[in-house]
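First, one chain by itself: the form predicted on its own, in structure tokens.
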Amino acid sequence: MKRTAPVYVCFLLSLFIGTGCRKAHDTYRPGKYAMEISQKTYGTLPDGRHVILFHLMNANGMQADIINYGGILVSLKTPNRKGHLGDVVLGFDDLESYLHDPPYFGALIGRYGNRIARGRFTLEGKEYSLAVNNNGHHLHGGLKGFDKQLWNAEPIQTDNAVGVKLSLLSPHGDEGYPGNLDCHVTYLLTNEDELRIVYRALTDRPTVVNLTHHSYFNLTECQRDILDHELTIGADRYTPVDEGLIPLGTLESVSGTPLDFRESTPIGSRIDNDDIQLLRGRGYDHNFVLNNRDGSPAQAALVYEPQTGRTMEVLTSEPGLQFYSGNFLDGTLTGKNGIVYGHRWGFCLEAQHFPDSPNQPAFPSVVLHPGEKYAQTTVYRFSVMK
């Protein structure tokens, strides 16, 4: 595989000293980087293994940052309208604080992004229990889901990116899932300045699977809420929850609703509307039917935040989109370099299948088979309007 000789450099010596020689570069100059893969020492588990930290960065200088603890985005650096990098995810300065139970923030959900009712779901005439951790349902995997799991890891680079390969084997009975899981997730910092996350699992036996990426976004630097980024979703239908946020099984037309995003329009606009569905999640916490899927990666949702002139653009080949407007933060989480996230002050765009669907015989199936390849892709692609 070919590498420019400043990456190669990088990469010999964090095998040595485990350390990355990480460039301090700020600013954005397309194409004039070489692109850079390195890695050093995150932190230590309290059972004693190393988690480490992979520093990437592509062409034009956009930057991630990326720990195999949690699979977990710690740092998304992407330019504003003039040219400057700055951090548009939330996350900590430590890997001390990603341990004691935050919100998800960036990491990787497994077996089974979104709630499970009950915990409990029939699979092939068996009923199989899981752990109960949101309210008396199953969330985002469990009690410790893939984003609590120290994942394997190896450096990768291509023409046009250079990424991460993660991998993690969930054994049969984990959580209560049945089958042994294997699981591969990709991260692609690409010269096109898209963070592409590429999934892949097979199973032993019977199984459900819904994997997604749960990184809480804000594209002023998180220096203010969240409620001024304009937002559209490529989607006609959504699903309405009960007072748990389990969906009710039928889906819905977003039209007349608060939750037409089907043109640009702010997430405060109507954040605060006396709508029961609004009244039950807090504010945004729903799954979106996504127009025109095909099984590619198609255009979901896009954002944009006037002030840095910043756009992100999801595109996936999944179904649905949760969108999540940070209405459980509150304050008592300080994160990178100090800043403490007040209500509202990230927003998550989680694709994924359905919420309950193994309880849902209606909605897109989540069963995956011995023989089968479960396969996802999902792309944040970024600009900037100027």
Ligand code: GLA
Given for the second form:
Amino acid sequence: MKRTAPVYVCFLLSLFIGTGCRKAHDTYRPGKYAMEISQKTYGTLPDGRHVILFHLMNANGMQADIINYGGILVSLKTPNRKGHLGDVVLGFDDLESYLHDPPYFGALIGRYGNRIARGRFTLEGKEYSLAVNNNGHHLHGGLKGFDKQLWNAEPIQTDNAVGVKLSLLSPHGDEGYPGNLDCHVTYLLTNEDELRIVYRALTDRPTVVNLTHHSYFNLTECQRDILDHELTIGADRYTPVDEGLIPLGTLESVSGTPLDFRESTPIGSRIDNDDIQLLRGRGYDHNFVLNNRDGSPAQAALVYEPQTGRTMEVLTSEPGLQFYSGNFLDGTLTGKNGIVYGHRWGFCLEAQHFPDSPNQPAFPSVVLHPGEKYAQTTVYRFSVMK
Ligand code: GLA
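Which structure goes with the form predicted together with this ligand, now that we have seen the form predicted on its own?
After this comes the whole thing, all chains and molecules, with the earlier chain placed first.
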């Protein structure tokens, strides 16, 4: 009798609230939860260091899991229009898979998000040579970027958010970059259903810095490709690229091109157009020049997924947004819950300075001097449309 009681209670409750016998944390209930932050060992690196997973939940039930290896966002559960919480980022079930060079799933990127041509640049009369890892170019920080580092981590809690503060000291000469770079990145899950990422860095010599975050989103809970997601990007211009995806140096109008996302448009509607830029990127892999920037976080993009009703708004302090439509995903990676990640199964919206800025004097500067503070804030804000 004792053992069957919980089953009856659950059955009666499910009749009463109509949500089945689902665990409470699968359901979005605004203001009904106590915020939570917990941590556990996620795995062990080959050198014996432990990787910690932080589990965050806000007062509405929205949840984020973050590990201190690569600052990777492993899981992000947001509500659909029925109030069911489901995971909207690509990733793996175990540390082992993250160690096998995945395409930056959920990771923090540094010291330089995106490409630097031939891994070379000149700063204040001195030439620097960086690790090259992408067709002779430097991409996302090189061979061992911030996505492959173990960060120091501490949990934090404020009145309306739970979070993790990650810290990393990148030594002078790391992947070829000058200066000791002292980096701090804070992930906050707020009660406004935002994942807020705040970046800070200081240097002791002149250097270049461009940090970003590389989640692959899929608002269908990663059930199919992302081509039906409807995207708006607040950009009149973009930076066209050559065959190696290095900017030509010009800012061109999106008007009359498949890169015009000023009105909400399904990602898939023009992706296979016979357009030289799309052919070079094998789809979208372009930096958009955001309108109305003054250095404070402002809206950059909005994504709507019609079947689940999920929307994601991106706000950033940055001048650029790389929209990458997961063109290199090809069905060879199997992710969380055994889901095979097929072609264009996730999209990235990477807030950043423009690619190859160290070699493009006309682009906004990425130079950081001693005594200056590198600061960037990007917010991914979730809601549903009925
Ligand atoms: C990016 C680049 C893409 C690709 C992915 C990772 O965001 O712009 O070209 O390299 O990372 O596969």
